[in-house]
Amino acid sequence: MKTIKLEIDGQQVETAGGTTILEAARKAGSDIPTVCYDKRLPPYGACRLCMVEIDKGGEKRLVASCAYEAEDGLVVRTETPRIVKIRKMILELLLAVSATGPLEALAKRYGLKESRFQGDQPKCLLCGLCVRYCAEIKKNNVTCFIGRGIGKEVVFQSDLSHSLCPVCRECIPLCPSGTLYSLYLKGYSGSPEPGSNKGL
């Protein structure tokens, strides 16, 4: 397999070819933030937590390093003011609509006490994880995603759920925002709640 070397935060990188550059900076030490990002998945690139710079051939742009490939030459730059303020504007909308692990550590990593946005709290983030998680890996498509902008939201097949999720339930600790947690301790029990279509 081709080697492929590039420039990361200063630092000359070797990496094999068709490596993201999340995974190249990750393997060099670098701490790039995701939230819809697994390893065990395809890229998704849903979150843009983890957008960083690169220069190819003096041409400067922001990519998605989860979803983009390492080339020959690339030069990367991980955390510039200008991807840090991207980075708080992008946490501030998701801390409105859930404050808790994983996005709590990244406010206190980047400054933020609280966001000036309002949402209602927990709330599904969409990153996805749930959803690929339990198609691509699983091979199950319980979850789904339905609606579109604003009214997009993730659902459980209440037929699938009734069987399937009692004895599965490892897309909960995936979900970064809690909702799913936050749901399982509300009473999920494999069946459906009254007057529900969710499944949860």
Second form
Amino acid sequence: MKTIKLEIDGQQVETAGGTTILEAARKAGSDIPTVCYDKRLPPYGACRLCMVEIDKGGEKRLVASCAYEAEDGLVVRTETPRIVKIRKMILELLLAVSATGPLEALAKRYGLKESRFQGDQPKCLLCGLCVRYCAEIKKNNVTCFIGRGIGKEVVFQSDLSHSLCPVCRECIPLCPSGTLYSLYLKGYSGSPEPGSNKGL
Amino acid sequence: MSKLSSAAELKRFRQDVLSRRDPNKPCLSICLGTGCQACGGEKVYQAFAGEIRKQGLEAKVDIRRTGCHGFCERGPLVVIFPREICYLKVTPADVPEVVAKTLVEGKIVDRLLYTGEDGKKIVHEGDIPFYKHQSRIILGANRLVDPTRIEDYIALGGYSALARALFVMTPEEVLDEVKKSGLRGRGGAGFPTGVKWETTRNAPGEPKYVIVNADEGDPGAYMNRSVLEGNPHSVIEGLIIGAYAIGARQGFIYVRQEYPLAVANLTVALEQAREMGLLGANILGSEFGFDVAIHRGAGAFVSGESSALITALEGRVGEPQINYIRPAISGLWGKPTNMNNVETWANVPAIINKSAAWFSGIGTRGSKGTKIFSLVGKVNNTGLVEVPMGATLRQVIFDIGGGVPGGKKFKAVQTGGPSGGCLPAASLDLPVDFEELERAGSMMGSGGMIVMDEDTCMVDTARYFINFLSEESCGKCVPCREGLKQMLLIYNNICAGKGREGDIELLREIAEVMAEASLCALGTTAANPPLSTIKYFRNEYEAHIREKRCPAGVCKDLIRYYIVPEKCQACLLCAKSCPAGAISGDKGLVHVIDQSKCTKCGACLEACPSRFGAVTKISGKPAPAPVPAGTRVQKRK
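Please give the corresponding structure for the form predicted in complex with the partner chain, as opposed to the form predicted on its own shown earlier.
Expanding to the full complex; the earlier chain stays at the top.
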């Protein structure tokens, strides 16, 4: 595998070809926040928190570092004022959906006290971790997305949930909004009603 | 139909078709595009067919069923060749007279003609202002071909560009010609077509694919539909030429399921092209083989985005993908894929036939050729308009569109579909091309153009588009989904009179982050409606927020209907029209609206005769107290 040399936050970094900026940056000590990223899964690019500024021979742009592969000579900045502005807005939007767990920590890091936006809490962040994990790693396809736009939801969609969920439950700790966990605390037996998103 | 196995046979076939045609024989070209069908075009066609049979004129007159002619406002349209007499708003009742007078006696039926501003009747289609100021390179052929008859297309010189490409030019030369022409993608992004073709051609990996993006979903826009319905072969020919230049053997047309006529006409066109050896193995006897399949979309606006369209073609949910490798390198099933919009493909045969130099002679420095716009909204001549790039908004809206109806004032034009921007009157002299529109805060998009008059509320307009986008976004990435959700809440509040100081800045903050951080172009451009309306119509936002007033009188929560006692003639018309029973009054008794019952539908305002003008709309202040019962007796003037 070819070795790639690039600059991340002023540091010269060497990484194997095919590595994403996010992986290379984290290895080099740059703490790029993510919500929808899981190294076991293909990049999804939905939370947009991992966006960074790249400079490719003078051509500057913003990219999602979870999906952009490191290139020779690339100059990456992971926390510029422009990036911070984006992250703060995204966090503010997400805090209106769920102000629990990892999001609270991120809000603190970016100095956000409260969100100016309203929403019923806590709701699913639609990061897709449970859906993708269930489909791509477990090959169970029990959870899935339905709808689109602001009406998008995650549902337990098949009768399979009755038999598969009680013995698996591996999606619960993946959930950054805590909605799956709160479902568990509420006596969730691992078999929500098929087609229902109650509690999510 | 038999297979054509060489360029010479194509030429002979064309001469054959032409020799069987008498150029002096009258031909009725009846528009049966979706617009004219909706206002009774099919009945007009049937009436003509019946009347011609009745009069025994079958041998003397031809009838042609065609696609959209463009002047949808005045449909059903009938053009009689060779004199090019253009009849508008034709009804079945007009048919016997047209047949007797025009077809038999050669006289004109004046009342069906276009009346110019000076009151003079205009006979020829090309002299009508709506058509006169256009350059219809693509749409012009629609009235000349029956889309279900390939011989009509071939008679016009159809597929001669393909023959030229296959037998006179190498793939590299075709590519070079398209590059030199300066053709840019008509789907909205304006990417240079030739460069895209070249990247796909040079990308490693086989097979390569070519795709027609016909997932047109902008509200009020139908230019792609009309090309597919009216002249499907022009798109197919362009696609085959592109496939030859790129080295693709398989093409796909991704067309909306909601376009049944386009799907039907495309299906027929593909079958006929196959029968004639223009698709399949050894096209026109050459070494080159290529075929096309139709894929019907499942009705999602976001599927027009290229990565979403490819995902949908692969059989998965049409959702934009995070991928920094272009489809030209790794697209459909990971293979090099070239996707262009319907209109882009339709330009290709003309470029090959007439040369890159001819094409690049039309338009502006950066944008070449013509562009079709779907001109709708508060404009006199609704329809499809094709103008050279660089024509000004004023030329399109006033010279061609005939301006705003009812003597109202022009307020804004929204270009580029739901995620385009709204430009004010001060921008009317802007030349329409990719760069100029973007600089002004809007975009070319695929060619939507919605005209708005003084009665349009720009806050409500932005709210409408944000609502559309919030439903049509795929809902995957946070800035787009959550940003649209919060923007919609803010807009709903402003329009309901619950706007707060700081809302405008908050909208801008969200929009700016959406524009930078969203995953696909739907999200990044969704910022345009708020940003452009705030930029050009900030005073309307402020009136809504600070004075709880809707200056255009549109936002229902901010208006009251009120009957001016001095003007009321106690005619009962408004009371009768009120569906809520909110108007009390009697003969000789001034009418009064019960504000608690009023649903603000505006029926009373419409019902009140304009010479009275007693019903008024009030915004920003409460309606005056109703007149005391004792003084309600109306004094008739």
